[in-house]
Amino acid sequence: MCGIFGYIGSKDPLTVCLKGLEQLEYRGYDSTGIAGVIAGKIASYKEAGKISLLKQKINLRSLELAIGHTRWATHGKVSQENAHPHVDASQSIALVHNGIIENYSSLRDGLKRQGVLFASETDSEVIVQLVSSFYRGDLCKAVQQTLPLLHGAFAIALIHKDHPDQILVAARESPLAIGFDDEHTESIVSSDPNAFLGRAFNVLFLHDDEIACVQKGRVHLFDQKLVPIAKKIERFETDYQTPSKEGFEHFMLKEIYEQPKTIQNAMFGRADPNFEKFGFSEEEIKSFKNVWILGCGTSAHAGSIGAMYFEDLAKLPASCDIASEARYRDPILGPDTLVIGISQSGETADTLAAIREAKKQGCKILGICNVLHSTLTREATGSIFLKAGPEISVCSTKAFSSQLVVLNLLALHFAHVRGCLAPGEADSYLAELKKIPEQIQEVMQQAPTLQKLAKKYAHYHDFFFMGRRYMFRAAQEAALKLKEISYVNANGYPAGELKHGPLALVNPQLPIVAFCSNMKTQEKILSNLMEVKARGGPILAFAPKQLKEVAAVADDVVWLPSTLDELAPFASTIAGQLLAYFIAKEKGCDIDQPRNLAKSVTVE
């Protein structure tokens, strides 16, 4: 979460700096904020909301360099003085951070005994008045001294007053990108690289507890002894485009409908015999006893999946943990254990935190993503990139369904590497999923009617979603996806378990929203239904075409294309997207920035 960016060079340092902050928006839009020096002094002016309000008010002009911040909350509420940047106590240093200080308040309680005065809540503001504690003149050395009494995750960039040709940077285990251009006229900093994307830079990633320098086209790096270090240098020469709803009025409703391409853009190239290389071998892939799926959110319920189609297709066990969970745990793992980590930005914090665990114990990983150049891309053995193009809106919706794709033909590769297909079966399996983006058109045809119950639906305030076998973690996604942007509580549960707990809250002010499109448990998803008709719980049922028995117990029935059951969860989720979407739009909620949320999770 958060986004820091900074600039110094030739061009307006306050309009660079709020275009990147833009760009990084996805991060956090709690508060935004900007600082520069001007004529010997440091100025900034923050707000708490989001950066339309910035740009609304500020008025900093003859900037000789700039650094800004997007916030997502984390220590301190969302106000005016919580927002970063933050500034010293003799008004010297101004400072921005990403991540978490952890012992923050033993820190600041010591700054205190020392007299120092605190104008925020923050654990960020402890940091610039540690440096400005150590500071002698040299500012290398003050982040340096200051950077080993931090406990936790971070990237920071930070300017002087009295250097107003340097911006200095730190980070560990945070992104933090530094791009510099070929004629050393200008530099960028980012927790982001693909802010730099439309520009010609050089472009190099920090490590832990590393430091830089940043000055007009050049950098200057550091390790923590503030030894010179050199490092490998990355070249973008991306073509950028600015996001555009094309006509849709939100990004997720836009989103949802890019799905019919994006499915087919995963599928391009990943076909046997032909699957594209991607780090392994077919040796290795042989080799393997054994895969664990890590993901948190949308990417765990993808990875879910994900793990029953390597043991269905590909006869291989196969388990998926939420990472934030699964880091803290002590698996018995090995060379023979497939790591799959799955990040839609390939920057969320708790699942790269898994991969590291994992990695130490010596195993493989995998990275799948949607985000050229991520942390995950960098630190995995190998990488599958979803290719559905920039998901702007925080709530996921085609990225998901790109996961889908690729996990499944991931497994199917497995499965025909391993010699696990009878002799045309995977034909037939490839020949159904390629019907998939069709099938999904049926479901977008149907955006009328289910704009129609969404009006039917949008008063309540619970919902309880539940399915069996894949439909159970189609359930499970299209809940997380309701509560996500509706703020209304929706829990997603197999429906084996109903009379184990969940059914005492069955009432008629509970919607039961039945995912009934996991052909070899029909029969079971029906005797559910009828559970809970005899308590009188509303039910909204999303049902193949065939299954011609539900309407006689659902309140309503939207009709889905029928299909294997290891495909069902394409249509079923993409349904599920569209209920909440438009019960979400009947309550006037924020859909493509929901409260509380931010689309790259970089924290624990």
Ligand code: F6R
Second form
Amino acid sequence: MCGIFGYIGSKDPLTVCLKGLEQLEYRGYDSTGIAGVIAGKIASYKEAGKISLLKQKINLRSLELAIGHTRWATHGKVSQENAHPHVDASQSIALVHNGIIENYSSLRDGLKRQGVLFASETDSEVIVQLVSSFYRGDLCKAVQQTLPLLHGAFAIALIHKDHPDQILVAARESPLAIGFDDEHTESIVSSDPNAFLGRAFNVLFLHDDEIACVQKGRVHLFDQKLVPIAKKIERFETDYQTPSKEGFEHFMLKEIYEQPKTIQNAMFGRADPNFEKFGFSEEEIKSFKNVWILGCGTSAHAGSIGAMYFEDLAKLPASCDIASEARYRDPILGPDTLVIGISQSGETADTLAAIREAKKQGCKILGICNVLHSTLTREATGSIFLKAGPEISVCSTKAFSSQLVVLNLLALHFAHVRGCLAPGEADSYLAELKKIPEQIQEVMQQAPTLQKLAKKYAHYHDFFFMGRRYMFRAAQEAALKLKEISYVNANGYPAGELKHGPLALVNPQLPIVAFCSNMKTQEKILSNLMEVKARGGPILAFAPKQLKEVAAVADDVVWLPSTLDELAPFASTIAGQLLAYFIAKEKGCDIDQPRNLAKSVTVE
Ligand code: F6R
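Okay, that one was the form predicted alone. Can I see the form predicted in complex with ligand F6R too?
Following is the full complex, with the preceding chain placed first.
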């Protein structure tokens, strides 16, 4: 994980670097630091804590260039020593690293035997010590000698006290973008080109084991043998806006409330059986025999619902797998499987690895993503954007509902192309879908009720969320929201599985949160509620208005708008987002940046 950033150019490197790091904080916020060269010496400053703390304390004036880092700890606890940049034992080279060096332990032992003293517990420090051990006046050469020794994934940026005119960068399986201006006065390196701060840049991306020597407005690129290479340069204009909470107490709440609008954005140009162009022809769509959706966390939950859309609407066999599992499976794949990679960030390491495996087996990849120019969209055959706007809160909310919209409309388009729709069916379905933004407003009007319920339920340590079919996935997603921001244990389960084990858990200290909006299984979920009630479990139900019977069995009910089963996940999960938000608030948690997490999971 982690974000790396570097700047060399006509502006103040420290100021630019701090701004760049703020844009990368979504990649980790355990610790942060900056290094540069001042008068022939490496100067660095780092802090265990967020960038706001670094900004208050850092006092490095007149840096000739700067590299910076925001960390999500993998190897070594969160501490100042383990924060990047790491400096070699001779205090000549500073390095920032994103990724994991899997063989760091043996490399470290080897260096220690040669008498090298280590200052941190990290895997990253071995890189700078190795480069230092090879350095004989040519930094590029020393980096080239180091790379073959490293196992794992990395994007690195290094500076040397004797070369204040260059930043050396290299990458393997981790994104690294280099940008320079037309006037050749400044260059930026970054884990994410969206951190280029709203200026027009010429951008190139490093591929595996390539090395670049970045100077003011110039880049020299080399392959693994240090042979100069040329590369496609893309023009990039980023839309830099300081994220604002716009009066909301947290980004999460703001993003929850944005959903009526972001859902409309996701529908725009797509709420039609013809959909928009997304890189696949009608012939290709007809040729697919099945769909395999890959994602992690919340995106995987959206993907699981998406798989049901493909089966229910387009009559196409579909499944969703968690990417970290899928990447090590050996599924039977080929050109007639459409693989969909779904990711808010487009940078999730496991999702990328899984789609790369599928690509090797001849599959075409469709990326569904919220971030323009992300790795997923660059590697996919075709892409669909969520158009939800930046999602700042680590806990994903608006991206999820936009993913549902896109998957829903895509499945409808497949149904249309494959001739599975009865006359008028698409129109009546779309009419229901277009009601969703308004129905969500109705859910939001229940925020005071949800806040009261949060006060009542916040003291419990464990929760059990359940539902059937579409509501099973909604239950899983709502449970994830709660555990992520409130640090309470919450399980999301198919209600039909209750008797096969989890019923043993039921007791007055375990609230059951039941999602009841799947009307096809309404009688079944009511029976499940009775079974829980008979055993003394408190019940909080989320139910559609027409399912009045719920009132007789549940302790508390949040009434939701009635809609089709396929569309019920919208209102249910958004009510779940609000419940999780208010419980986290009640418990005084850091809602936008929960402990131990990062917005973008760029390591395995
Ligand atoms: C949960 C959450 C995570 C992400 C997951 C995948 O609220 O945000 O579970 O959904 O890390 O991230 P993306 O969608 O960027 O691939």
